[in-house]
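Below, in structure tokens: the form predicted on its own, a single chain.
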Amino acid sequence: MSYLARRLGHAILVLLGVSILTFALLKLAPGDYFAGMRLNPQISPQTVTALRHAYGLNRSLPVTYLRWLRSALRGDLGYSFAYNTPVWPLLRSRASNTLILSLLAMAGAWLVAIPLGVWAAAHRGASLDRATSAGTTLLLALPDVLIALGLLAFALRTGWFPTGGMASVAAQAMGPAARVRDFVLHLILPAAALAAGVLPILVRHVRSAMLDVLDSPYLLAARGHGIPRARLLFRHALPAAANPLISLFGVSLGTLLSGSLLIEVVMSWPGLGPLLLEAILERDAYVVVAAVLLSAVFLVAGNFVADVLLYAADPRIRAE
């Protein structure tokens, strides 16, 4: 358990570092939320100064950070100037939307990458392997924005999928089954765009891990005993190649979360991405800090889950 305790300690240090760096960057950036008020002749400089004092924007960086950290440990992530509301209720629904999109995209990407990478490795040098390599190269060359715009153009031409948002205007008047169907239709294109961005990396890592295992002596011996090819690949070779893929799991979650912020903006998905963009443009400091920190929490949680899976799958780690 000391292995997991060390990993948990590292995760806490990462979150502290992210929060400190975000606060420092916001403090060093010119202006704040109330800076634009100085241009309004109807608002006196004394009023702007009083507002900055009331919201603590005139304090030094260490004082501001320590006050925020004490309140964050109590569950209070600050106050949104633009929305005139506490930050956590504002982030809660947006974070759940981002998590739903990212988890679905991650599940879809892995469900496609594992069998595709395994069969490409098993048919090394064949037409299937070359087609897989060409397809992943093409997807790697395409920017995520271009993939999202292409899917939106496809939705506009066919009318099969909605072109943005999370629900239709008339969703409240629908029955439960129709509402679920409407939600799924709105979810398909953003999840597909997000999964397409990370799929080439997963396929190539699965293929590489499988190639390292397929030439091992014990698999050659198992093949000589007449074990069927599919069973040999998925029951023997894939578990042996699992360690690097489990480590990739946490990295893939972080990649999906960083990519989801852009996809959400392009495809109008009401997650953390549009909220973070608006907060940066409005210089809503506490919303920016909380959104970045929450994204870091998702990333750290994904890596911690990968560490737990590695601990369970590899007896060498437990022995250490």
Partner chain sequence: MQKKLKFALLGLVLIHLAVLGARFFAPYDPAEQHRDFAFAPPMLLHWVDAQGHLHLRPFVYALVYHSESSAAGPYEDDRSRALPLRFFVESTTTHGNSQSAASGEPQRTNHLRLFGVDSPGEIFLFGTDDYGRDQLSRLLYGGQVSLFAGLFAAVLSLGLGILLGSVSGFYGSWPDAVIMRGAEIFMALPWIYLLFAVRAFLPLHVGAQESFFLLVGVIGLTGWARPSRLVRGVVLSAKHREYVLAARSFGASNFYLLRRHILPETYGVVLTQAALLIPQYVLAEVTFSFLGLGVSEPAPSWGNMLAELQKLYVLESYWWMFAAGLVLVPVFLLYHMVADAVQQAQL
Given for the second form:
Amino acid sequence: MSYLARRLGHAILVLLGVSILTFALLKLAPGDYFAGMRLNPQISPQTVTALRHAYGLNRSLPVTYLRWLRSALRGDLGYSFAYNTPVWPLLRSRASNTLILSLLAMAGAWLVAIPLGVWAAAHRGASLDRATSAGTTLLLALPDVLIALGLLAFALRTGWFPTGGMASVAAQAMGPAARVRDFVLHLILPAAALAAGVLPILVRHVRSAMLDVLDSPYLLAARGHGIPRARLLFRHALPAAANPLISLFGVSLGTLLSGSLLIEVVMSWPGLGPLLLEAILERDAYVVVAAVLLSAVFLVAGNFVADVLLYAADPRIRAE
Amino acid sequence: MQKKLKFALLGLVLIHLAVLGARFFAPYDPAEQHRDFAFAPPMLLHWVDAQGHLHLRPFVYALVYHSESSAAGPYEDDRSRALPLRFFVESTTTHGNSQSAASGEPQRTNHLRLFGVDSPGEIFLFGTDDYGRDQLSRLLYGGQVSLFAGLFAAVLSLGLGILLGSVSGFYGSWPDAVIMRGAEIFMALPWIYLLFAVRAFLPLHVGAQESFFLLVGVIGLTGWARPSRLVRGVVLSAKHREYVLAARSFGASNFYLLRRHILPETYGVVLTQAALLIPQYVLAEVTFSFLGLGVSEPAPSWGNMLAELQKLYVLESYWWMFAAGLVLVPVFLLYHMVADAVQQAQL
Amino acid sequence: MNDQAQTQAESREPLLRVVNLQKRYSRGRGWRRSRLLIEPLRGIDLQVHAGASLALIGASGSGKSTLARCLAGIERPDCGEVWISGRQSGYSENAHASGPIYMIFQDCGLSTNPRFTAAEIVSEPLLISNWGTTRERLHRAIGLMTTLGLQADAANRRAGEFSGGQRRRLALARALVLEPRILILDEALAGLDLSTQAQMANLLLEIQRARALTYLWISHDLTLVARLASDIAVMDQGRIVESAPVREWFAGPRSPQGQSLLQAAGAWRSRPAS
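Let's compare: the form predicted on its own is above, so bring in the form predicted together with the partner chain.
Once more the chain from above appears, this time first in line as the rest of the complex follows.
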């Protein structure tokens, strides 16, 4: 328990650190949303000053930060200048869309990676293994942008998939079954593009973790006892190889979130990515801060989940 | 293994040289527009002409505008006009857009190019974009931005990583605590979000050169955390080696120990990191410019060239616009080969 | 006249005098730092006269190696004084100030940087103390290497290419190159086969005579100690519990720790006979 409590405390401290970092960046930067207004002859300088005052942009960094932190803890993440609404409702739907996409891609990638990696490790050096390794090498060299654009071009050419967004224009008029089908169709390509980005990393790690275990003396002994091959691989070797893979789960989440930003923009998936991009272009400071922080929350939470899983899976950590 | 490393390094050197020598290798200036040839498809080099005669000097057919509605695209080859490839041609470059000659006479310069065709006639081996700019030339010039932004950024972040990592590992105590907590904060953000967070609050609309250095700075300064942690690990284990203790007992200064004994231990890790970080950082530049936060038109970068594909009609009809993304693949493959080879050499 | 007085004073004053040397480490992180306290040295008092050969013996963890490291200037003691020929040595950032005491480590394979050539290893102390030019340093290193029975053509080979015995010679050459007065030999003969061990032991005795060196042996091997040392000091839990001339000690150790050490060695030696 004290292990998990320590990890949780650590996670919270890291998030506080991230929020201070983003705020420092915000304050160090030249220009803000209202800087553009100054150039507009129809808005008087007094109005701009008043607005800056109202949004708390004229105060020093620690004061702004503490005020923001206090309200953030109450669930108020500030105000979007560009959308003219509070940040949190704006962010909430976008964040859940990003989560849906990322989690689905994550699940898909792991579901492919585990059998493929185990298979490649079990047939080490065979043509299967070499083909997998060549495939992962190639996939690793394909940039996310290219995969996403390629899939989009594919959708355009074949017409089998929608070319972006989360729902068809006509979705409102559809029945529930048709609507679900429509949503799934929209989801497939972005999720595939995202999964393709992390897949090679996962396959490689599963393979090497399995190889380590397969070479260990106790597994050779188990093999000597005549345990069937499939049972040996999935019941004995895979659980033993779990530790590095659980840690990988946390790491791959970061790659996934990074990848999703770009893919969401390319495939116009209404997630955090397009929102953040818009906010940057509009200098919508509090949206940027909140979106960046939220991504850190996802990553830190993912790592915490990995810690919990590790705690559950490894008696050595429990004993500590 | 050594062979693979040599092959990969040679390939990378050639690519970088080609990009650096863009003025010579590119048939056109990257900003030169051919308004009559918007989205012209790549031309094929021919050796055999329509009559079945073999030519020793390859040639291309001149392109003529046919009709917008034809199935094969608006252009077709003019089989009657073969344009033989000329090598080492003296070419005149018109700087800037000749149509918008606001400054009066456009500037012209002469210099040598590797190849071209006799005027009037054009050669677009990789096709053109919607302004009729030659893609091959833009790829070469764009590589100067994309490849070297990645390279410089990697140098910056590795330099910072080595500095902070060795201070952290060698001196321990509070500098170690401060640096490592900082690294944790930097690593708590998904990488692209971190880049965007830093980029977000910097000026958006800047010139091509400023934005190049801006991107190098942003990418380089945010990437220090992982290399510094790795370097710290190596330094920590190296500083307790007995030969370091022995040198200390002879009165060696900390600087001497770091320079002669400890930092050489980190070379392997640093080289591997370099081979992994450079392609990642090239991609970061491409991503920034793709999303309009990096180098902007008319200066070419692989990212802003790819950005054309965000228009659906371009994506649907003009497959050669993928070139700026496809060139990344061999570059990444070669860098990954280097990383593999260096990593294995250490074991 | 004055000189003579000084020489006389020096002969009465021991070459090395250690007064109340203490060292402690704390393990654990942050606020838990105080939880685990290890005290390898709890007040060492020691005197070694010029030309002597003192053996420090004791069970593992009794603080021998820590004492050696403090004397060689690798670690800084928490309190206490070290006097060398009547002059107090200060511990500063530059450990060289700890005086002309050098150390040969337990495992010479680890104490020589595998990236260095033999000549670089031997001349390293000269380089560190800015002695001479590169050429002079190389010359001196190679001269010393040949004295210690290493071929001159070995100079450009890397440390990894030498055998265990040759590496000890390299480490010895490195320790001697600055002409120290005291040499600490931390298990310097352990892990060698018997004939190499005998060769090294003879070499060390020869060098001691030729260079008027004072040795501080740290060893578990009482047979070697009996042959090579002139005095013995027994350490236990960070203190010196007994010191005596070597013959006297082997005739009958006074401290219980000494007795058990001698008994253990005897039991071990008598086993093959029984």
